[in-house]
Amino acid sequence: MLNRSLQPELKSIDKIDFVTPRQFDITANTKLYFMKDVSDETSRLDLYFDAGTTIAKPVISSLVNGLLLSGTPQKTSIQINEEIDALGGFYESSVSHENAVVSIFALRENLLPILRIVADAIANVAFLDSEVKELISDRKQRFLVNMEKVSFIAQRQFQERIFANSTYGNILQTTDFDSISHQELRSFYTDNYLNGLQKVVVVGNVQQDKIDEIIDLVGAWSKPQQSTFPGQFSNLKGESHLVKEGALQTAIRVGRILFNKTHTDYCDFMVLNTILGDYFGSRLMSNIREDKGYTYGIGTLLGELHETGYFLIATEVGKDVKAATLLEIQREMFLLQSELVDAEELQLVKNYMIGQLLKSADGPYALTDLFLGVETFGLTLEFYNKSIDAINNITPERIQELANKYLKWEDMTVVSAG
């Protein structure tokens, strides 16, 4: 019998035995990834399209994505959604800088019937004038509401400045909603959906003949050539502030162009990033939330794009402590540059990071997401074992070296709004 009065033995983690999805070549440029090892009746299907916001005006990519189930010559949007609901399915879609994703969640026996409904809806979008006008009105109203939020305003300005002089820095303007033609929508739809399928992901215990039918249903949308993305960026350094009358808080964004998983410093930098601001016990949280009481939360992240990445610190504080908060952020960076991290703090962060990685590898859905997180960059799941090795072996000296290399205040884009 298990003796619950004894603490379980602590074991170090050196390696995870990953399960890699099977790969099917739809075309030379479009793959289907299949994770079959699901023990229950659930399933998921993702369609990735070369239809991100950097390809055309951001409003066009967003609207076309929102119109995919807006109706065909034979069915209204209500009928399409009722058919999906009747089969117990769930549909969602999203747009990022570099792609658009359509996802279906369903019991495995209903995955194909729902995909047939969705595929028909996407292949035959009617772009009905009433649906287009309604969506434009809805998105414009949502945009105007967001423009009252200091966090939204700061993030827009940060995006514009960190991706200066590139399509990644394009941001929506209110006037963009007033000059949209049906031809723009149809052209983007034809080029980037009907001829823009980048990859298909299937998770669920479905049979091979079902995979073949999925390929038959969507394979014709495959992109005829590989997607390409710009890779040279330089952020506008220095501080800028946007005044928002009546705001009680100030949103702060601090960051710089950095790198993605393909860079040799990525794994080690993630340890530095965690110490600074990527968990609840981080230095920024301990200082600015717990000690100073300036904010409810502050965090850091390393955003990744196909050819680059960016470092970001984000928070919202009282408008009267904006300057003090920026000084404390700068101070925490300087401390990492000038003082070695002590052994106890470093071991805590190492344990936390490896625990989070183990948690993120729990089950076929999580494993598939981990795979997608590296497949984009031409890497394999062994990248995560490389990360574990980096976490276990990093030294305080290496962390200090990285802080001096990448956390110089003079290299940062600093934006505030409030």
The other form holds:
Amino acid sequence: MLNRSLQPELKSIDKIDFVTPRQFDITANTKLYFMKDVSDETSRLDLYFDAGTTIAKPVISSLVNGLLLSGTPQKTSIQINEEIDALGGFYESSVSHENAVVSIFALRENLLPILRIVADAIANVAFLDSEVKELISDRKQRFLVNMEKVSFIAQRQFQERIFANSTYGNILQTTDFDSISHQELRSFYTDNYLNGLQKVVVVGNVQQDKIDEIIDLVGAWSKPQQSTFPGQFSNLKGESHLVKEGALQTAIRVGRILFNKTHTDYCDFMVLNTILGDYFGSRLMSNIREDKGYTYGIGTLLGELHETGYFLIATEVGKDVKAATLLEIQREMFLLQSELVDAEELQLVKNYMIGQLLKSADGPYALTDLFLGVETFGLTLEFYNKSIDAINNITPERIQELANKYLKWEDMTVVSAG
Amino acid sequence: MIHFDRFKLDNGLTVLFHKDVTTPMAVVNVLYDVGARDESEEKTGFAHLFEHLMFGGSCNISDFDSPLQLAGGESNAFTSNDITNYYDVLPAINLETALWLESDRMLSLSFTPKSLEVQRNVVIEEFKQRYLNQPYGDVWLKLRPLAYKVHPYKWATIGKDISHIEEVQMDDVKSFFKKYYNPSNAILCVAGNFEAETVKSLVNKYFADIPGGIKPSRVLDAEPKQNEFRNQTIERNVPANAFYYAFKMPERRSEGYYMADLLSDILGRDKSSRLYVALKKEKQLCSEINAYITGSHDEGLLLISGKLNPDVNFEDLDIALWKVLRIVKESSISESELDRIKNKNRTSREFENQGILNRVMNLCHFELLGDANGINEEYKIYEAINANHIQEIAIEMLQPTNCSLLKVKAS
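The structure above corresponds to the form predicted alone; please provide the structure of the form predicted together with its partner chain.
After this comes the whole thing, all chains and molecules, with the earlier chain placed first.
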């Protein structure tokens, strides 16, 4: 007879195979990474440009990114999109603080033909007045819609205060859309796209000679020198609230400047981060969602930048329980400082984290992303083996030490909107 | 070709096994053949609330998530108008823990009052976060009852109204479980690098002794044929006017479904689509416009939605939009345009089946529709669609008398 109250015996993961993509030097500063081992017909190509939001006005970098396929002297944007679509390709582009990424998703047989179309479009952007106007109007409307969301308002305010006194804290304003010069767009495009390629990533079972062709197509955009990033950040401590009339929920953001993977406390801190708020059974989820029912979700993360990182707690709660939620967050941080994590909880978190790492190394796409997560910092996949050791060896005392060092309420930027 | 084995336990549980030798992970997916369409009109939102309760402890295991996390895995679920689907992803070496957990909650829940109270609040916050506290968030709460007058698709999965969630009683929870959560109403799929015999014996070990129950019969009120143009305007505090044209479309199991799917792609999937080019690029009427389908099992909807540019009125958009629809009905689509649509369709399907979790969820879904092998057959149906089919389905569907229009006016 089956004893249903007993959990089946658990086995532990003794080894994870991390696979490094092959590396090609386009120039001294610009690399191409190639993960060939894909067993199906899918493929992906990413172009990373030094064209993030912190090196110009955020609105300029965002608009130029949106205009990459807006037409050339020879082709309209409609023609360009038609050609990509005819080959079944998907084009995506996005901007973050420190770079801009253009991605193509396609069946492998079509990857090169699509790249030819995209490369020609990017190389010859005409900045047609009608296209520029249209995009400005679209983006402005999208911005106004977002400004109706408490989560967006709070996140904006958080960014401004966490990166106080640096270009990383520059946030988009409605008026930014009203005074845009073509000259600014063009020079940003020339400096940061046509001379700004940082790296190329190819995932898919494509032939070696195609890699050479990819380099021929985009290599000329390689950034002549290495990208540089500012390093000194400090967050504005203390609470602030933005009123949003009629909101049913209040968005809360709590966090501070911290560090990235290059810091010696990073791996251990990630265990503390998981315990506090980075999985379904975390302290914050168990308390604020599963015990009190204040929210649909609450989570923590460590955002990483080239020279730094930031810790963030984010949630949306019923508007009448904002104060109670902040108190509980404070309480959970204090508990980690004052009491040792018990062995059972720590074991669970260790097993969970290693299981999730195994999942992040599952398949060529996941492995490539895992690699990119360390490559940015000049690290290798060996980092993850170290991280497994750190998870296996961490003690409750060490977690308490880190909570005291990094999770002091008085060090936090606390923002709410609602 | 996605391979799978299928077997059935004596208690009626359908089991699929999908072998994938490339992954160190395992997926256990359980689809229950119950969704918001099975609710009564007085107690909507219940199937979804129930999904939350499935994580609140079962008869022999006080907490669902902790043992799974201890095994290195994680879990989630979703509810639609048609189905409720639960999945666990964990290291393959610990597969047995997921089977143990899923089988115990299929056997019975613990039904603790605390779980009901807390999840009721969580769902109310979800209701606010997703539907009430977002610009345009309540559109589906308005559009469904406009498009459906009888069929239970007239309410959203989250429920018609928060009060329905507030009023749920424990007895409702228990009878819902008894009726829908039994082996004969479920499809289980296990995937990973295992031998079929191992999976079979483990599934038997954990699921075979669960009482089978009776597969509930589904008799839903059929939606009468729509014979009128429906039009509603709501005023909201939003920055832009928005429009939602909803056309009735064939049910999931019919060939017409696939034609309508391609028709929606032609109209508004990509930046080369008809509506995007004509209404956004050429006429500058809207800032965004898309066409898509709900994918419902019963008679579904093809949606055309978007936001107007400042200083454009609804009437101008309406005239231009119907003109595009008229062209699709009156003249046959070219081979090259149809090829383009099919190529995009093929790429997205390849990517969709790239991950093991998606493959498993799709296998279960196709099994519910009649045969898991549908996952391998679907492309043939798309390939066989020609320009005449597209024109016929366009003529059939894109009529004002088959349309419900919701306008959100900025106040």
